[in-house]
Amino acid sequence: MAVAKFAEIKEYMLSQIEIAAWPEHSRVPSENELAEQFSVSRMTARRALQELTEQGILYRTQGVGSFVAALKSQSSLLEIRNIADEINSRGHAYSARLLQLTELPCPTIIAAALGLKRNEPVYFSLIVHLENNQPLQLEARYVSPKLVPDYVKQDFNQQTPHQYLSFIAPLTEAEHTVEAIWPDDFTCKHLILKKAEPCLRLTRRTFSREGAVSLAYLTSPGSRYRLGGHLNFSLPSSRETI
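Isolated chain model, in the form predicted alone, this chain only:
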């Protein structure tokens, strides 16, 4: 029974976060409050809070309580941001050029990443993101039709895939890798590179509570784009050592 109640508590807390009833950095119910609400022991409630904290969904402040964490990739703590918001925050104009939006037979490597079968349908979009009319990023994205059935019906000249997916299938987890590459002719053409120059490629797989949602390859010229972030580290308490 305790295991069933523990799962019920986690499910409830995740649902509250997903519908934004508990926004980022808001305090969540305490062990005592959860124990009373679900008629379980404090140990069962504590386990739910502890595992959500270990997964990066919550964070704890000693003596204060547990809070909803900002959504970040667990692999490297880089915040997942919408590229349109990034560009607009610099006071620049964002626009997009949609090159392809279709359904394809799923390649083997994509099937493995998205939990699909080889050659079953997968959605694919190819978009150039522009900053002040200059190509900044080429986005190639595969999306699970099972989790996002209306993806190919969207107008991605009006909204980014990130915006749409965050609304339809709220992200609970992400993983990514970053690598330097030499672009092929196709990439050079659409990023308007007069000659091949090193590019930064971010490969990102995102998940909702239902499973893997999308796999995206985001390629930008090294001369026009950089990755950065700000990390906060809590100071050790008087009983901790560095």
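Keep in mind it's a predicted model, so treat the numbers as computed, not measured. Positions refer to the first chain, counted from 1. For the two forms, the rigid core is made up of the largest set of C-alpha atoms that agree within 1.5 Å on superposition. Compared with the form predicted in complex with the DNA:
Superposed on the core, the two forms barely differ at Val178: its CA moves less than 2 Å between these two forms.
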Contents of the next structure:
Number of protein chains: 2
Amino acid sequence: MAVAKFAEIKEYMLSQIEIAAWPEHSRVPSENELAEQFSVSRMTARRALQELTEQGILYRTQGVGSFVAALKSQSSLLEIRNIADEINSRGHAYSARLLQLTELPCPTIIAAALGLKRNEPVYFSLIVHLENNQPLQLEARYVSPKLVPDYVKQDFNQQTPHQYLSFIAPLTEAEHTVEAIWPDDFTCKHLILKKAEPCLRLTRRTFSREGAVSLAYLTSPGSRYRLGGHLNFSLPSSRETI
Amino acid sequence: MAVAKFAEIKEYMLSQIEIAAWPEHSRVPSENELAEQFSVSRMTARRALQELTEQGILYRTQGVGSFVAALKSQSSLLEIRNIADEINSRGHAYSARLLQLTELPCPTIIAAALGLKRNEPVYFSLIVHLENNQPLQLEARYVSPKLVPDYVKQDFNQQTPHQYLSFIAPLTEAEHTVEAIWPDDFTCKHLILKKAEPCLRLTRRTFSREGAVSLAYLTSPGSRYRLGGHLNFSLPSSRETI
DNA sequence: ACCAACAACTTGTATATACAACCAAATTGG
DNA sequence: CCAATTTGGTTGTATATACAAGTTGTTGGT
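Okay, that was the form predicted alone. Show me the form predicted in complex with the DNA next.
And the full complex, kicking off with our chain again.
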């Protein structure tokens, strides 16, 4: 068996979809119909349908049938990497300076984001990330004391907060926003900006099983840092493997 | 059957992985072992293993066994959506104004990005995207005449360039960078910024089968626009469906 | 005309079986 | 002692079957 039967069926279906012989939201042959067409068992035909469904190419409804999904995702993805990994993968020297690591009364905005009460204690850290000894990013992070009680005891010159948090409580989700801001004097000072310039601010909220773990404001000068990515769209073409 | 058997097996395995009873790269029970433990057929146990593999939680090797995958992605993804969709999904009114649609001699930077020669003709369009009649994004786009010969004949008040390009040549890939910039006077004018402010600039290069299709500079005022997302990490928690 | 029951078809779950492909370790032969 | 072979375990593919669960259209009865 050079190529598996279910794979042949998949390729056939993909080609029909690509040449739009089967347009979006049209019904495709049922499991039994495919089984008969290709002289295979229903379970084999089913597998082809199943895998195409997992790839987002079809959608199926019990009792109704299988249909071609809308191929326009109209969206693509930007990968957001850990700053230390990013600098290292560029072959540059990464370092960090811990400026502050304390407990604070929780500001209102932070309280809402972390599910705490206003003025309840919250851990706070302030770190500058440097690339070849030049400040690249200022990280202001609030951490939930309930979920990470030992946060303030860590030595973040050895390990980045992100690494520590990933280790302590496996992160299940993250929420990001990216915006362009005008830095305040405090930020300029720590990023050693002679003149203020537009900065990229990434706000990252991370979650574990038990809830929101931390909220971090990552601010970088626009002239030194950009987010970049190169990712595929969701509908894989059959020639994708080239 | 309240919950499917294969789903129960999946949950059991996920819990074992999460409490690190089965550490990374350790072997998990074989299909036959699971089948016996749960008193199901091999095919049912296999399905649990299969689906966890598709989710990237396990990896399997024929003749060897199934193993826990490394869960450290250390990176997450930010979804970049089409501006029109984004405005519409907020329930606001989307509109656009076409400011320019011409052929130009290709600037050097654009030529490199699109695989053209310097001063070779390239199509250029300039569009302002508005949310509730307020300018939200200035789109300056260069399009390869080879791949999209009819670009300048389109009516982009009817259809956005992104929609048209998606329709003409199915986009297979996109490359993005995001940065914070200081807008020039030209940009300020079209975004109707009384005072210049930091802007978010998304540079998007799209590809089809035949090569680079277009390069777009999407500039938005920092005070009006941010990129946002909420995406899961690679290891889904069992509560993910909440 | 309306509604209930039914029939036909769909996908979803589960089983038992068979053989193929592959790998690693044990066994065997030289 | 080394190398080839065998053996047992593992995943991969495929089939035939059975029943559950959901949808839709038809058929009958009132």
